[in-house]
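Take a look at this single chain in structure tokens; it is the form predicted alone.
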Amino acid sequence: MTTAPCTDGSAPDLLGTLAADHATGALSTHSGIFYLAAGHVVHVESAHSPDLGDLLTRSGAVAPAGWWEAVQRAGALHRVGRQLVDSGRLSTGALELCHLGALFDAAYFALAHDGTALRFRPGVAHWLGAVRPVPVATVLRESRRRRDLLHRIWPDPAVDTAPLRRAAGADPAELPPRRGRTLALVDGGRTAAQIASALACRTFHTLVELRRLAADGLVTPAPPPPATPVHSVPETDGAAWDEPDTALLRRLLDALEAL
């Protein structure tokens, strides 16, 4: 498979690029993937976002046993998402709502905590398939007005990514539901994404929660664990032991993805 690196430019420049082009592939930055077809985005993903599949079961629109038989039936035709609606265990318009959210939740994400593109794959289509095909101009937009309003309620884009601890004192049942329910998963150890995952919640309105609480001193972002003291490793045959080859890592992921 075709690799282009693509290192000279920032994600929305690149993704510009591939839209006037046409292009079908994955563009990849440090925190998401793009998929596209025809120069349009058909699926993004994020580690800091719940992905279609977690939303779906979470919130009880298909089981999971269903979900993982999609997968398996059509994953590797790349047709996971009609797989779910010809079954009749979604509607079509349930499946493009709910990708749609999936999308620009990993968009936001993809795009706003760096700008630097890493690569694109030409040719790489996601498993699931194409739902509905969303215009670049569209993604970028979307994404900017996301971090506009969640720059003004609170500044800092930190609460989206960090572990989270809640302040001395702070009483979810003093607050409104919805920011209630966010405030009570707020523990010292969980991110905006897995907070947004056990409420089968959409992160964009997770993150609107948690910034409001934020503002109001109720949450900061946890401080890091203290570093684990360095002790001396035994050598081996005269070698010690290196650390793992990240971009070793990172090849195995992308044959992975390419099957």
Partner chain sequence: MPGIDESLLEAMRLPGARGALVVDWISGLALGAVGEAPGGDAEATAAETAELARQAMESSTLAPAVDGAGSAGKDRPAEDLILTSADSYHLLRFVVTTFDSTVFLYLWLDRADGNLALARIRLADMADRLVLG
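Requested next: the structure of the form predicted in complex with its partner chain (the form predicted alone having been shown above).
FYI, this one's just the chain on its own, none of its partners or other molecules.
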């Protein structure tokens, strides 16, 4: 039933059921929230990706004061998107492009980390309002495609979550602009999500650049912090941690490319 407050099914399965039922409401997973209206996805939020407000204000496309004024004036009416356009702060096309970018970015992370659906709250709407609703099937298919795309570039998911380290001699100036800007922020401490946030970029697009950098040997996941000396498993700690994995992954990559 779509009105069930709790569920332990997989998020893709439940989203499919909600779409078939033309449901309206908010479905939470461990890493994000899907907002549905009449069975279509109208918005997705995830803590792992910057939201629409971050993308618009931190890039300078909309002044922060203008963004918050729109939220205050139209938030309760669930018409913030419409308000941004009607007040002349953003064109319809710019709002749609930025909104879809944020929606698919968040959907990837809302489904990627743990596909379990936690809770569906019927009737709940997002304050942004409907900008360009997307069929559930499109969102699920695109999230799967994105997972495959990252895997094809460089099959090491640790790049997406671990603090990242720059290889000696890696020079951002020699790279395409987006990749160079991404590499410049790899400092041994920041994770992919933190680099995306610092650049006001979508996180998935930053993951693509980081996996390409990893494939070129310019970036590696940093070894786990030395603050947890677990001497009972000596073969997994210290600086030797990533070397065997890297070698294995390179062999895997070679084998995949040879197919």
